[in-house]
Structure formats: structure tokens, C-alpha cells
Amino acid sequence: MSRQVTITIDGQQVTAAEGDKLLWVALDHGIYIPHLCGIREKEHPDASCRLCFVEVEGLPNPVTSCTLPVKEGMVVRTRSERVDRLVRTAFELLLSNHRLSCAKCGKNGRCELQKIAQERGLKLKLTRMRSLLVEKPVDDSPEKFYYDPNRCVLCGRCVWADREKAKIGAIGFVRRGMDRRVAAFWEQPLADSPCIECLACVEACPVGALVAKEMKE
């Protein structure tokens, strides 16, 4: 069993367990940190999407809550002009390559985009960049569910439910750059690759790039 530790976050004092992953920790307690690609179980996280930074008392720069596990007596500030700065950039540079008509999207009042901008202060709007999206065609084949690239951020939170959840390895991540993208293999439609259309990857999404059809507008 690992060891309780007492931290500090944003002046409050938590335990857990040594060497949970921060990111986490301040999320059971209640303390909201931006992120994206964060997935609890996994052993070594990915920090692409470079939302959920944080300062540590003792660090010189910044660093990923969701890489950085907790010990004894750490001390933690979740807003900082530092932070804040590195956050919106990221916000902002996500928002560049992506389809911003929250209206028109099933995932409208449930997406972590919105989330982030609403606990953040941030627009979801472009305001120092200019948009950068290549518009790409929508998988509207499987039967349950469709994919719109225009919205995907590459979180891959699919990309490890289709493979880790449902054991499946329908999806995966093609091309590079700008031209990422998940998809299935050769890129032929979702209908026509192994998927079952069990709808792990449409869970595990926190946009609106995988959504059930019944939840289509």
C-alpha cells in the first residue's frame, strides 16, 4: 500500500497517495486543472496537449500536472501569470485547427473545450492567431456514431479506449504535422475497418469530433 502524503494546492492541504500523478490528485479534490489528453490509467501520460500546467514551489518553470507525481510537503499554484500565459496559448493554439460552431455541435454544453474556457476566463474564439483549419470530409458511416476531424483536438483518448477498453485497434494516428489526424487503417471509412461500434472511442471523447447519432443535431 503507498505511503499517504500531505500536499498543499492552492493553499488547501490534500493526502494521497504518494506518487499519484497531480493532475489527478487536485481533480478529487475538487480542484480544477484545464486538460485534454489525460487518461487516469494510463502509466506514462502523453502531455500533448500542454493545458495542465501548474507551479511547484521549487521548480524553476512550469510543468504538467499530469506527469508530475506528488510527495511529501509539496507545494502547488494552479494560477499563475506564468500559467496562465502557457495555458491560453495552448487554448488558443487548439482553437486554430478547429471547427469553432459550438451551436451546430452534438457535444454543445458538454464539451471540455467549453469547460476550460468558462473555469479559464478564455474565449472560444481566435484572437491572436489566425485559423488554420484545412477543412476535411466527416465519417458519417459507422451506424451508432460519426467522426468530424474538423473538431478532433488529438487528445487520443480514442485512439487508447479503442485499443485498451474495447481491444479492438480499429484507430490510430495517420500522417503528420498539420496533416495529423486518427483514423482508421488506410484511411478507408470507420464502417468498413474492425470496428464494432461499441462506442468506447465516442465516450472517451471530450469534444465534439466522436458523437453517438442520437446525440446529432
Second form
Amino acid sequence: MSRQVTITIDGQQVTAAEGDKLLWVALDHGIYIPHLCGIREKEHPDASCRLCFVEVEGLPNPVTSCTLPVKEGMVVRTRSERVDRLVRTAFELLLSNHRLSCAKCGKNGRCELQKIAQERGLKLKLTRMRSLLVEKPVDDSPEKFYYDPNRCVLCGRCVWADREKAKIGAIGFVRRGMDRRVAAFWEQPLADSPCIECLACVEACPVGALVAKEMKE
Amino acid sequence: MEIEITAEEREAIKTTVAEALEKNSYRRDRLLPILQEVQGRLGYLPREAMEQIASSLKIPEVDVYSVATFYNQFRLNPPGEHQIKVCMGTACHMAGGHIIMDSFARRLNIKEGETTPDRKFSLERVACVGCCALAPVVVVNENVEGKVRPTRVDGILMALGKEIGKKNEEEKR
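Return one more block: the form predicted together with the partner chain, after the form predicted on its own shown previously.
First the chain shown before, then all remaining chains and molecules of the complex.
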């Protein structure tokens, strides 16, 4: 077992194994930091959602906590004016490409975006940016779940679950830029892909993109 | 729109891919050179080729598709007999390049990056062809058409042998 270290997060002393990523240490101790793309088991996090910024004493700029290994005596603040600004902008960027009709969403109430909005006092609507959402068809072909690309935040958790948990390789990222999306080979319906409907990706999805059907009512 | 492939082409795809794989020792980290080799010889990356590459390298098919759709270098449809390249550089974009693109797409009944089922025409976007003063620019085969207006689109296509309007007249009868 690796060495135990003591760090301070928002004035609270916590102990953790040296080298663990700050994001998970904080979450384990009940200190919430917004996050979407983070995967605990992943050695090299993508750090692509840009939501888990924190201030660390001694570092000039806010850093993503999912990539930061904890060190003895580290002093962390999860909120600051700069952190809030970064998170606010990253969050609105995500929303600018997201179908915002929570009432009609299968994940309403269990959505990670809603949780982040509540925790950080952010609005679930666009204030500074305009919507760039291009409506894409919902893939209703699998028996047990459906895939709504309009609600996808491209966190990559489903792709990771598909590869590392289910060990299938049915879905992946395709295209790039604004056209980037999660899809099967040749963007064919998931029912025609190697997908075995194990629901590992549905479990991994933090938003309303991959939703199990029986929950839909 | 799916383009039909003849048995002959299927055979050519098979041998080309097999050779490209062989040349790169079936190495997964050589995926990009394999795709480049296949496109270099076939002019595009057919679905069958990607499936064959994936199964030979023992990687998911979607991973090959992922790489092929990420890079602008790769095309998924065969080049048409006449290649229409609509410029979408900064100047052409400002001068309405997307309107010209839409006009071609509507006339040919294909989307950007696709080929007509008879393989007469393929439509693609290019970044900049270097004559911004003529914006919006279309490159047809190797000829540059400057200051293109939507009304010019039919003329360009007719010069290449596309029969426009005739079909409608036949339908009327």
C-alpha cells in the first residue's frame, strides 16, 4: 500500500493514498467537485469536460483535479472566482450543444448536468451563447435502451465501459469538431452493431443520451 | 446514399487491402499507413475494405471508421467521373460558398462528400484553392470557376453532360 498523506480541501483535513487523483479523494470525502468525463480506473484521464477545476496553493492557475495526484500538505480550494468562471463557461459550452428539454428526458432527476447546475448554482439554459444543436435522429433500435445523440456530452464514459467493462468494441467516437459523436461502425443503428445490450454503457452515461427503456414509462 | 459495388471491384478491394496489410506486417500501429495505401490505390475507403482491415488487425470496426472519419484526407465514397470541389475557405465562406454547395447538393441529389449512384459526379468541400479574389470558387475537375452564383450551377453541370430538366419533362408526359 502506498504512503498515506494528509491534505486540506476547503479547510477540511483528509487523508488519502499518495498519488491518488484529487477528484476522487475529494468525492470520497463527501466534497463535491463537478465532473463528467472522469473515470476512476483510468490512469491517464482525458480531462476533456473542463468542469473539475480547483485552486491549489502554490500553483499559479486553476488545475483539473482529475489529473492531479495528491501530495503531502497540499492545500486545495474547490471554489474561487476563477474556478467558477471556468466551470460556468465550460458548462454553458456543453449546454450549447445539448437538447435542453429536461421534462421530456429519460434521465430527468438523475442527470449529472442537473446535479452540477444545482451544486454550483448554474442555470440549465443558455444565457451568453446561442444553441448550436443540430437535431440528430434518436437510435431506438436496441431492445433494452435507446440512444439520443442530441443529449450526448461526449464524455466518453460509454466508450470506455464498452471497451474495458463489456469488452465488446461496438461504439466509438466518429468524425470530428462539431460533427463529433458516439456511434457504431458506419453510423449504423446499434442493433446492427456488435452490441450485445449488456447495458454497461447505459450505466456509465451521466446524462440522457443512453437510457434504459423500462425507465421511460 | 449507398453506392453499388461490382463483383470485380469487390475482388480488387480484397487484394488491395490484403497487400496493404501485408506490406505493413499486420501491425495495429500501422493503421494510418494502411488506410493511406488503400485509398491511394482505390481512390477511396470502401466499407468492405474497412471491415477487412478491422478483422485482420483484430480491432473493432468502429475504430477503423473512427480514424477514417477523423481525417479530412480520407473519403468514404468513390470519386466521381467529374469531381466538383466547392471552396469553403474564409473568403468563399463569406461570399456564400455554402449556398453554392447547397445548390450542387440539391441538383445532384447527394450530400457533401457523397457520389451520385451512377458515379458521374462527386461533391466535396475544400479549404482554400488560392484565388480568393474570385470567391466563391468551385473547382470542377481541374478547372477553376470563379464568382459562381447559384444560377451558374446548372450551366456547369450541363457542360459536364448532366441532363437537367429532361427528366421532369418525361415525368410530365
